[in-house]
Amino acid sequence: MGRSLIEKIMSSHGGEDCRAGDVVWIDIDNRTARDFAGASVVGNLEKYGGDSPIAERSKTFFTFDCNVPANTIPYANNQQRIRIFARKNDLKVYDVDAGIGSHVVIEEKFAKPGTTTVGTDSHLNIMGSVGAFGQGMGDVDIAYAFKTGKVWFEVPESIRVTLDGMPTAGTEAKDIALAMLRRFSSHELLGKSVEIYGPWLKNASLEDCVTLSSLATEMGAIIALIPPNDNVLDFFGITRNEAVYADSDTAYLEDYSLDIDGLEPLIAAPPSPTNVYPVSEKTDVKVDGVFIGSCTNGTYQDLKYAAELLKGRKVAPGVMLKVVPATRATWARLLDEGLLKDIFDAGGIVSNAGCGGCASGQIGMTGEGEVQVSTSNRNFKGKQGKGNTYLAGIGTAAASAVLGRIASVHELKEVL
């Protein structure tokens, strides 16, 4: 019987020839910790490290980007311990201007196919996005990977999710995950390494891939690996026979089918992302703010389609529209290419690369009784701020800032 993907992946870490269930200790090609929790990862380090705290420092770094530049005191004190630790240890720190950790781990090709990341960010697992591994993990266990270069894992059950169909025009890979977590509501793929197949995935984009894996976490599943197609292996410049895929005679112990032939784009409601409906049952609801960023939505595909839209049209009277690139190299890139000023003119506000609301950060928070889309990833009360936030794709938050309520793509591309 063949090897599912997370099977083979776990194997060639150390894992020997593990199968599901099996307990093993795997080697981590990349030891990261963000500036959440990463000051704990150091008090452990210097508590328990002894002299030589970091197995290997060309594999171990710090990523800031829950609260970059910080703007309170306990932030500020949390990354200057840690950027303090860094130099004592010769290590690299990306700072409060790189952005998202998980997304400069892909830019900066270490997480290429079939390689292991851990870290303090809860989706980590975005990494099975370019089909490998990723986890976010607890201070203690970061601080043990930065230490010996190795954590456990018990290898997760696999289950296969095949998408059939193509979508329509307008519909993103945004509404294709939001389709997933309404399929998948009642816990099927909880605990469990989800590779995903179909027509649809052969031509996705990278930045595609990156915002179906990023919304693993909410449908319950331990990571969504989304084998390679030519874009992801172009974009590290390797070859299929460089990458790791499932054997094609693996038996999964579940085998699902998902409809997206026609798609419409979707929203979530809050207070779940697993509360989707049709956005076109949604209009009649008006919006005080937009969010368009987060490691979900924030690439620059992501945000470059949002300048499209909003380039002549103007956010609706009331409502503030609130853009965060993932990335540095996303907002220079962003920057020379004309497309923040389409944002700026348009009446968004543009902040530095980060994770922006979506982590409690400084920019995207609302307060009671405040109604915002999102492109993020959660919707629960207080993860960001106290109002109502409802989640959907680019299309659907340009619109909505432009039309000053829930409205989907195609009614925006009716105003002038």
Contents of the next structure:
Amino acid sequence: MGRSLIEKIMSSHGGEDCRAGDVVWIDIDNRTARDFAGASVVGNLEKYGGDSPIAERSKTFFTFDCNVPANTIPYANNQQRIRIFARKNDLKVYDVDAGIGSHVVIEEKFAKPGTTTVGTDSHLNIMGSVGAFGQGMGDVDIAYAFKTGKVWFEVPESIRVTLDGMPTAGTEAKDIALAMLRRFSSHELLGKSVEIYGPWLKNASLEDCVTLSSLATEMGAIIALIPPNDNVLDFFGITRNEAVYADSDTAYLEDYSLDIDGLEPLIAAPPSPTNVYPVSEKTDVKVDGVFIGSCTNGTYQDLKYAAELLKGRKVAPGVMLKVVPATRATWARLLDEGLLKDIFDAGGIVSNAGCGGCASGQIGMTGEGEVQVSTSNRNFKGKQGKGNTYLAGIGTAAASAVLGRIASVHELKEVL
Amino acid sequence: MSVEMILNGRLWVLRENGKLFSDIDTDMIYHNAHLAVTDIDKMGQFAFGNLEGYKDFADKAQSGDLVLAGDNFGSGSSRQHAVDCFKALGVQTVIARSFGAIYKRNAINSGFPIIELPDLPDDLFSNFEIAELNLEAGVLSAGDNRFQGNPMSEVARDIYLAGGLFQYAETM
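Can you switch from the form predicted alone and show the form predicted in complex with its partner chain instead?
Up next: the whole complex, starting with the chain shown before.
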């Protein structure tokens, strides 16, 4: 019997021919911690790290992305504590200017297909987008990985999901992720490794894969692994033989197919990412604010698309449009190509690169009763303030900003 | 801290609309507004501070209490605070039908015992009854009621008995 993708990755990282259910110690290629929880990682290493708290410097680094630059004194203190520890131990810090750590790790090509990455970010399983293992962990685990280069892991069962058919034009990776959340909720994939296949993925961009994989956490899955297509292989400059794929005779715990043929844009209403509706059923909801960004939808491709939709249009009176590019490199490209100006002229607020609204307030929270359309990944009660957050793709977010109510990109094309 | 394989205490049965409370995410357990806190002793006051119906949990919890919830407890972020806040209050364990994957690891690594009781009926146990949890067997019992869940895994037991991941590493 063949091996699933996760069994193969773990087998090649010290897990020796492992199977689902085995508890194995795996070698970690990239060991990261962010400003959130990073200070606790430092605390653990100071307490338990002894004279050699870092196994391999070149594989170990900090990424600041939660609260950048710090707008609370405790965050500022934590970041400074990390910087001092990093200097002392000769570790690299991707500081407050760098952007979202999980994206930086891909951008820098550290997280190649088949590699392993851990960090204190629950969306680090975004590495599934390139057919690599990634996992968010708490500060104890991460400190242990810093010191030893290893973590223990119970190899999860694997489920195969095949996306059948092709969605309509104007439907994005986010809508497909929302279709998966609608179908599987947060229970059916709980604790599982999910491999995603289907014709739509053949030509999907790296950015599309990032968006799709980033919602694995909300599905309760350990990771959503997407076998690298040509676009992803080209990005890393590698061939198919250098990536890792599941064996063709793998026996999956479940084998689901999900029909996305003709899929229309979707939106998740509060209070959960699994509370999904067609955008067309929510067009009577007035919006106060729109957030475009996050590790789910903050890439160059995402923001370029937003800029194209906003160019020559105006954000509706009284509506806030908040835009946060994922990384500094994304920012630079948008700047060079004049795309930030299109967003600015439409009435948007553009912040420095980072996690944006998800972690208490880089670009503001929502007040009681405030309705926000967000391209991020969580809309649990109280997560982004007291308001009501709807989750959607770029097209829906931009259209809603212009029309002042929830709207799909198809409606936007009728404006102007 | 003494390490016991049988825990006795008052059982908090978390409910929402009469059913066991499911999908309690880490922002409901420990809100992101307090993430900059790094001193475990100061985390207890924020436990369930954003969970509807239980915002006064920190005031009412007593050392030795047990907590019981529904599916997918601790989904969401990787914050260790969501485990440590219970340790700070002296809560001995969280029992649930299932846990979010990261939460499960965080609990195990910090030596906080958790037990899964898949398919536990909503009304088998009552709020505030005195219950016994057998970690080795994975059994929760109170009065005449008893429910068999998943025993603690070997790794979890070893780390728990050692007192945490770092302490466990020293025994390897």
